[in-house]
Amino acid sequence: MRGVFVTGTGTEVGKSVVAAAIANTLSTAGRKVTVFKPAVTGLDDPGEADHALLRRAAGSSQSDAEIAPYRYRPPASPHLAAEMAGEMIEPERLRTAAAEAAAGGDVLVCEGVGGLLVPLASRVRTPMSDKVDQPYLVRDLALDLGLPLVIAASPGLGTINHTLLTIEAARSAGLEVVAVVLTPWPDQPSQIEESNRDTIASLGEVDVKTLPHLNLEDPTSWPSLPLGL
């Protein structure tokens, strides 16, 4: 499987924003990009979903399902929206679904859901059994697809700890991380900013891209965010 899969560090840091970024780069630059997110919450809250805003940042023809196999109205963790819904998020069926994205193009963008340690499912079945074992985290499932990682932050104040938290998680996980995109960064930066993303890119031993606000009704205003895949 050929792509990236994009965290953050939290909630509301810019990870779709960052996710669609990356897919509008490369699909300007002529590649067939499909994307990928194992489970969308908050389609109760006004504006455009997750699933919905990166396949027009990726020009792709994905139906809703293809994208995103579990879908929430509740803005909640996905494994308690799930459960509020009735029924559990299956690791085998987030597996299966995504190699079928990926399949349909070139490179596939994967977006997760909130951070590295939030549960998809807060309990899995062991295989040929109905034994429960441990949570199946958006770690665990970017472990499985093998796709490099990058983690999308907030500059302000506070991005440090949060920051090389998740790429200490990432890291003691074996997973790659490529980069770490701040933003949205400002025009005229504060020395807090600047400090923040060279400290983060100095302890953190990873490169540090920065995205300024994007306009989300015209992607071809959005700069372009080369990662070399």
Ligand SMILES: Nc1ncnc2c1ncn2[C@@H]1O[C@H](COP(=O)(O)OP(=O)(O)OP(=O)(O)O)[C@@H](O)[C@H]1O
The other form holds:
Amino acid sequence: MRGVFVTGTGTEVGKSVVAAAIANTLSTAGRKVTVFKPAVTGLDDPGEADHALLRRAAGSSQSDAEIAPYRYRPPASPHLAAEMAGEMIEPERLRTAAAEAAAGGDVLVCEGVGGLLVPLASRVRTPMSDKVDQPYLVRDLALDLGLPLVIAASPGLGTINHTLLTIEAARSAGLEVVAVVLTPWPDQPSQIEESNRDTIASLGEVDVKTLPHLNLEDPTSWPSLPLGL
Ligand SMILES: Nc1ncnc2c1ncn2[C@@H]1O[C@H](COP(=O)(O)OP(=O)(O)OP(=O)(O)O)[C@@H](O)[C@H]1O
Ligand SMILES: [Mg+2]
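I would like to compare: after the form predicted on its own, may I see the structure of the form predicted together with the named molecule?
The next block holds the full complex; its first chain is the one shown before.
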């Protein structure tokens, strides 16, 4: 599978915006981009749902179900939102749906849910491995899909710790980190923000990019976010 898995240091840190910017960059360069989001929660919340923004940015014609096989109204962790709906998120269904999404284009942009250690399912039986009755985390899905990571993070105070923890959780599991993207990056960054960018790059030994504030309504106005994908 060719593409990227966009995770973040947590919820509401800009994963969707970063994933959309990557999808738009690839699509503008002439690639056929498809998108995937394992589970969308909070459909009751106002504003555009993640799968709709990703589809628009990619110029994709995938259906809601093709992009996001599990969609829930409460703004809860995916495993809880599924439980409230009387079901369980099945890793095999996620892997199959992601593979189908990837097969529809030449590069897949996948957005995670929350951060890397968020459970998609709290207990999964995996008889073929020694991980019996383990939770299935967002990180497990990134590994199963074999995609490298991009980490969305805030530019401001607190981001060094959150970002370095996420890099460590990724690398300790064998995931490749392509880049960290700080978003939204201010037009006139403060000394703290500049220092955060440089500190994450040097302590995390990682490429750090920045994404300015975007007009989400108009992808044609977005700057390119090239990551060598
Ligand atoms: N570069 C940017 N330009 C415009 N808005 C941004 C930018 N970066 C972040 N935001 C805003 O920050 C908020 C959170 O961003 P986003 O929805 O991408 O986060 P998320 O990590 O995908 O959240 P969730 O965990 O709910 O999926 C949104 O209101 C979004 O519009
Ligand atoms: Mg999102």
